[in-house]
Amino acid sequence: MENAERLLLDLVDAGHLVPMGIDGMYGRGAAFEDTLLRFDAYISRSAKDDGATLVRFPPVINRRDFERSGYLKSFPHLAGTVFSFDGTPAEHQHLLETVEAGGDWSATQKMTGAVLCPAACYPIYPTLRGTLPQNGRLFDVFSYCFRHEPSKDPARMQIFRMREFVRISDGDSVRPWRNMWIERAMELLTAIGLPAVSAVANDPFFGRGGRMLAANQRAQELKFELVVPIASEESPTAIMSFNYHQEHFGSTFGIQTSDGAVAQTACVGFGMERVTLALFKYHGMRVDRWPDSVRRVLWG
């Protein structure tokens, strides 16, 4: 049995994950959810003096804003769109007959104005058209996100939560802020017993041109990850990411710094389910048997 499937069975047997019949989609048990929320509170304590503006968005974004973001150019294979029935009574009857026959009823659905959110930071940028204050902006966002990559690896969910901090300012402020968070995050994870290491990374760009984009991203060190072996020692899992977008979102959505330059952005993302899975992987399925040092940090 593969390590990922063995870990998944252990998590299911312990009641931490509840299978839903689709790879990468699970319910969460009480101990899993409590641990995740304790870690979320731990993040909040570490960042309480940063002055971030807290915003919570639903797990969908405006389809037009999504189209403008450029996500479909790079990651069409990961996107999830919302469709709904918008037909006549006769078409409704046809839908029911098709479902009853076990057929494909997708033709009865039409695209709506909503798209499933691919990352917690995406709804922020369209709200900031115009000029930033002198010191830019800092946001604290949290959302369920969706990426269509079904897998039996429990650390590769299709529906998951991200806690992000998003810095929007000039390049002299944004990149050092991102680098500061790499060091801070390493300290946070070390304190709860996770053997994280920092690595230059790239996003999973689509297609032949994606290889060039990935190489460029790595060469410019636009993306770092903190990785921990969860299902595989050979291919450790990214549980945090640190992304420097340069002027992409500032240019796309018309965001300017106080001196009129195109704003630059960076984000720091915690994969909340992945961190929680790593805790169960390294400390065991019984929370009451975890090391006292870890329990003190998370439960006080």
Second form
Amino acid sequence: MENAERLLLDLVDAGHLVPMGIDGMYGRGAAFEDTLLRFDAYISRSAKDDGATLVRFPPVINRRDFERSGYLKSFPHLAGTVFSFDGTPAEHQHLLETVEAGGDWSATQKMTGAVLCPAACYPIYPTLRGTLPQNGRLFDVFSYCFRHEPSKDPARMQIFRMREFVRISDGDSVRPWRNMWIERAMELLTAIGLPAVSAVANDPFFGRGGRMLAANQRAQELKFELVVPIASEESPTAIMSFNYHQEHFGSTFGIQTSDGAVAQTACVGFGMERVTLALFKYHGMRVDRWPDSVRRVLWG
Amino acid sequence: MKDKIRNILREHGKLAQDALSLLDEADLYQAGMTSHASVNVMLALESTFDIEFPDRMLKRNVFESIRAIEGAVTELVSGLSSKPAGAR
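Show the other one: the form predicted together with the partner chain, since we just had the form predicted alone.
Every chain and every other molecule in the complex is listed next, the one we just looked at coming first.
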């Protein structure tokens, strides 16, 4: 059995994950959820003096904003769009008959105005159209995110939570802020016993054009990840990412700095389920048996 | 060939200045070409010159200037026989 599948079985046996009959989607047990929320509070403590504005969006984004964001150019294979029935009673009858016969009922569905959120920071940029205050903005966002990549690896869920801090300002502020977070995050993870390593990374861009986008992203060191082996030693899992978008969102959504330049953006994201899974992987399935040093940090 | 490359850049490069007046060695990224624009330039070069860029050439520096693009296209056009069978 693959390591990933064995880890998944251990997590299910311990009651940490509850299978839902579809790869990459699980209920979370009490200890799993408590650990995740404790880690979330730990992040908040580390960032309490930063002055970030907290906003919580539901796990969807306005379809028009999504279309403008450019996500479909880069990741058409990961996006999930919300569809719903919008037909006549006769068409409803056809829908029920098709479902009853085990057929394909997608033709009865119509696209709605909502797309599942692909990353917690996506809903924030469209709200910032216009001119930023002098020192730019800093946001704290947290959301379930969806990516269509079914897998037996518990560390590759289709729907998972992401806590992010997002900096919107000029390049001279945004880049050092991102680099500060790489160091801070290493300290945070070391204190809870996770052997994270920082690495230049690329997003999983689609197709041949995507190879070029990935090469560009690496050549410019736009993305860093902190990785930890979870299901595999050879290909460790990213539990955090640090992304510098340059002017992409600033130009797409018409955001300017107080000097009138196109705003630059960066985000720092914690994969909340992945961090939690790493904790179970490294410290065992029983939270009450975790090292005191780790318990003290998370539970105080 | 350079004229064709300049026309492709004018249409797909999203450059801040006219591609026809760019120096051969001018940095296209500095001139405003985004990563997504460079993908469109790459695809237009493939259809115009009937070539396919191999993975090793799908890199930032291959498309960084008119001269670099010309070098890559020349290499592919002259080595047509090395194109993998059934690749197109």
